[in-house]
Structures are given as C-alpha cells and as structure tokens.
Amino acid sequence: MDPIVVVDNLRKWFPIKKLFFTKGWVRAVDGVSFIIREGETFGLVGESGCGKSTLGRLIVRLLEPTSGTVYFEGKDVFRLRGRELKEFRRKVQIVFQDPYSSLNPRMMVFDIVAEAIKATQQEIPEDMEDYVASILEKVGLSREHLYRYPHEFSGGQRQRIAIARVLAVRPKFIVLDEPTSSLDVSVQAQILNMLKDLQKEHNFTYLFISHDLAVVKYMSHRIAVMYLGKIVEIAPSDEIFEAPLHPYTQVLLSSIPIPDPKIARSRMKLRPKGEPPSPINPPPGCRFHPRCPQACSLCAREEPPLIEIERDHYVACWLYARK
C-alpha cells in the first residue's frame, strides 16, 4: 500500500508566557516521523499528555507546527493555499473525543450535516434532505432524527452524528481522536464495528488515537507508541502485543487488566520508577531513561534513533541501536 500521509520530523512547542515574555516551552510534539498507508488504520497510543491529540490536530492542520511538515498525497500540507487548501479540508476530516462540544447545540442535525457539504464547496445534491437522511442511515440513525437538536440524543447517537458530518463530504483520511472514550462499553463496540464497516465500504484511511490498548489492538493494522512527545515504537498490531521491544511499551502492555484473577496474580507486572517528567523540561537522551529499569549511561546522554529492527518493526532504544 502506498503512503497517503507522511509525517516528517514534526514539532509543536507551545510558549509559556508571563506578561510579554516567553519563560519556556511545552514540547508537546518533538521530532515525530512516520507514514500512514492508504486504506489502513494506524493506531496511536500513549499516556494522557504525551501529545497524541496535538499530533492529530497538526496532521489535519488545526494547528501550525513549530517545525517539520506533513505530506498528504505528496503535497506539503502547511504550504497549501486557496483552492488546494479547501480540497484538503474536504479530503481530511477529524472526529473529536467529545461529541457534544463538537456539535453546535443551536443547530438541528440536518443543518449540522448539510453545513459540512456547503462549507467544503461541493456540488450540492438536488434533494439535500434525502442525501442527509441516507448518510444518517449509514451511521445507524434514521430520517426522523433530521430535525432534532444534539441535546435530544444520547452520547453514542451524538458521536454517530459527528461521524455522519464527516461522511457527508466523502473524505479519504479521517483522524479519530478517542472517539469512544466517553461512551459506555456496549456503545463503544457498536461505534467501533460501524467504523470498521465504513472503512471496508469506502476504503477510508484512519489515524486512530486512544489510550485504551484493547480498543487500539481491535481497530489498528499498525500501532505507534508515544511517550512525552516522541514515538518510541512502531509495529504491526499483533507483533507489538506479542513481542514488544521498547521498555515503555512493555510497561504499557503489562498494565492491561486481566479478568481472570488467578492469571492476573501470577503475571509479572512491570512498574516504571518515579513519575512522568514534565514536557516543559524533558530529560536529555532517551526521555524514558529516568523511569526505565534497563537504562544505561548512554541513555542519559544521547537520544536513540528510531530504527527498523525487524521488517516494519521500529524502535527507539539503545538496547537495540547498539547491536
């Protein structure tokens, strides 16, 4: 599969200001590179505050980068202007974590979905009502929901409306920023299965952002693990769960709860040392080294490169870079 998105050494630092002076920087995303292939689901997982959502917003150009770039279909996203930028806005969409805050409470469902079509300057369907109703049916809603307001729906239904708004403009690439984290388990399963069915039908490419490892494994073809603004490991979904290489990935996977108490008691649980450092003043070298049980002196001095250890399996760790 050809890459549809290429992220190249992307950085986003947020200034910390006091009066008119910059006291420091929050290094939310700090030198991230990877590719997303057409038709796949690329999972992005990590602790809260590691920079996952910031990275997603950079890719869809809701934020401007400090440095680096993103290529979509071979074009530099941050250089697009005019008609090319409008076409990019149509092809690249995002579904946010909180469906209630991402929907206008003063607009009915019909207007919410129709506005997306008009905003991207697409050809307006002859019968807009029939078109919007057909989109709602794809996400499990019906025509009778057209003229209701967001507050009249449950959380799962609101997220379906947000997905319908995205589908209406016929995108190619969709960023899913924790789309099910605010929903209960049964509704989560319905939404995830619906997203997989839509991907098969329309050949969508997804960037799936989540802190829920089980959900990421179910949805993703490949997974990237992020820690404190850096990508520390990228691998196919099954491989990263069966044979994680980076110590941080191993810690993450050992934290997954097991429903059988006997197995849970017998399993060795890895616990990192101390607390996560601040993105304002990250440690030198490998950012995980102050908490890593396998850290060496080199880890504190130099940042490890992200290298391919096995086919399509990349890791940034001196345990493997020195071999």
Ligand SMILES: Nc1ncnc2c1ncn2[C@@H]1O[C@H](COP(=O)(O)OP(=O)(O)O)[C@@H](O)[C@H]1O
The other form holds:
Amino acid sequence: MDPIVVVDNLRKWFPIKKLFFTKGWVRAVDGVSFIIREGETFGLVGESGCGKSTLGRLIVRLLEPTSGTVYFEGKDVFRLRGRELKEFRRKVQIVFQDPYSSLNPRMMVFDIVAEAIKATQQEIPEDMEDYVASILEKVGLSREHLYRYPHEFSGGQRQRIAIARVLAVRPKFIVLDEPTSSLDVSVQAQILNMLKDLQKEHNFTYLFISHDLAVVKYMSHRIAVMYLGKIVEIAPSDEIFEAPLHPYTQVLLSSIPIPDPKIARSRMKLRPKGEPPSPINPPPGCRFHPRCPQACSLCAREEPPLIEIERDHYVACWLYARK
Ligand SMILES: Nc1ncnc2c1ncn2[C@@H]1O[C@H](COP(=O)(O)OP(=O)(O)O)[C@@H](O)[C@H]1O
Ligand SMILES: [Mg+2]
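For comparison with the form predicted on its own, produce the structure of the form predicted together with the ligand.
Now the full complex is given, and it begins with the chain already shown.
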C-alpha cells in the first residue's frame, strides 16, 4: 500500500505572548514523522493536551507549521496554491469533536451541505435537493431532515450532519478528531460503525484521533501513541495491545478496565507517577522519563530516536535502543 500522507519532522510551537513580547513557547507538536497508507485507518492516541488536535489541524492545513512538512499524494501541502490548493481542500476533510459548534446554527441542513459542495467548486449536481437527500440517507438521516436547523437535532444526529457535509464533497482522506467523544456510548458505537461502513464503501483513508485507546483500537489498522508533542510508538493495532513496548503505551493500556483481577492488579503497578508535565518546558531527554517506572540516567539526558524494532513496529525508548 502506498503512503497517501507523509508527515516529516513536523513542529508547531505556539508563542506565549505578554503585551508585545514572546515569553516562551508551547511545543504542541515537536518533531513528528510518520506515514499514513491509502485506505487504512491510522489511529492517534494520547492524553488530553499532548498535541493530537494540533497535529490533525496541521495535516489538513488549518494551521501553518513552525517547521517540517506534510506531503499529500506526494505534494508538499504547505506549498499548494491555486487550483491544486482547491483540490486539496476538497480531497482532505476534518470532522471535529463538538457537533454543537461545528454547524452554523442559522443554516438549514440543506444549505450546510450544499454550501460545502459549492465551496469546493466541483460540478454542481443537476438536482441539488436530490443529491443532498441521497447523502443524508448515507448517514442515516432522510429527506425530511433537509429543511431543519441544527438545534432540532440530537448530538449524534448533528455529528451525522457534519459527516454528510464531508461526504458530499467526495474526499479521499478524512481526519476524525474525537468524532464521538462527546456522545453517549450507544450513539458512539452507531457512529463508529457507520464510519467503518463508509470507509469500506468509498475506500477512505482516516486519521482517527482519540484519547480513548479502546475506541482507537476498534477503529484503527495501525496506532501511533503520542506523548507531549512526540510520537513514542507506532505499531499495528493488535501489536500495540498484545506487545506494547514503550512504558507509556503500557501505562495507557493499564487504564483500560480488564475483568481478570490478577492482570488488573499487575497493571495497577504501571500507573504513571505524577501529572503530565507541561508542553511549555518539556523535560529534557525522553519526555516521559520523570513519570517512567523504568527510566535510567540516559533517559534524562538524551532524547531517544523513533526506530523500527520489528517490521512496522516503531518505538522511541532507550530500553530498546541502547547506544
Ligand atoms: N492556538 C493555540 N495557541 C496556544 N496554545 C495552543 C493552541 N492550540 C493548542 N494549544 C496548546 O497546545 C497543546 C496541545 O493542544 P491540543 O493539540 O489541543 O491537544 P489534544 O488535542 O491532544 O488535547 C496544549 O497545551 C494546548 O493548550
Ligand atoms: Mg484535541
């Protein structure tokens, strides 16, 4: 499978301003590299504030990077202009966590979807109403919902509308940024299954972002684990669960409830020490070392590189890459 997205040493530092002076930097994304293959779901998981949304927004070019780059279908995303940029804006879409703020409350469903089609300047369907109705049916809504306003819908239905707006422009790659995190568990499952079905039907490539490792596993072929602006491990979904290598991944796994009390107890020991440090002054060396149960002196001094330990399994940890 060919890579459709290549992320190369990407950084996004936000300035902390006081009056007119820059007092420091929030290193939200701090040198990450990975590829996403065509047709796969690439999961991105990590605690709140570790930089997942910033990374997602960079990839769809809603943010400009501090350094590094992203390639989509072989082209540098941040250098696209004119017709190529318009094409990119159609092919690459994002669905946000909060369906309450992502839909314009003064627009009816028909206009929300039709506007997206017009904005991407593709061929306008002959009968727009029929076309929009057919898209609504694909997301489990119907023609009768065409002329209603967002406030008339539940959270789950609003997220379906947001997905309809994305589907309508025939994208190839979709960033799903915690698309079900604000929904009830039963509604969450319905939307996740719908996203899976749509992927099969249209051969979409997904970047699926969530703080919830169980949800990420359910959705993803491969998973990247993020900690304080860095990717610490990338592996096929099953392998992350069966043979996690990075101590942080092991800690994340330990927070998923397991029925067997014996395993549960052994995992309790893996709880990380203390709170996640701030991305404003990240610790030197490996960023996880102050909370890592297995840290050694090298970990505090030098940053471990992300290396391929086994085929398709990458980890950034000195336990596996001793000098
Ligand atoms: N526009 C911004 N300006 C300043 N800091 C930001 C901005 N957006 C995000 N951040 C900071 O960057 C870090 C990562 O945020 P985010 O990417 O939203 O994390 P996540 O999605 O993993 O919760 C956080 O410390 C957050 O406060
Ligand atoms: Mg986020």
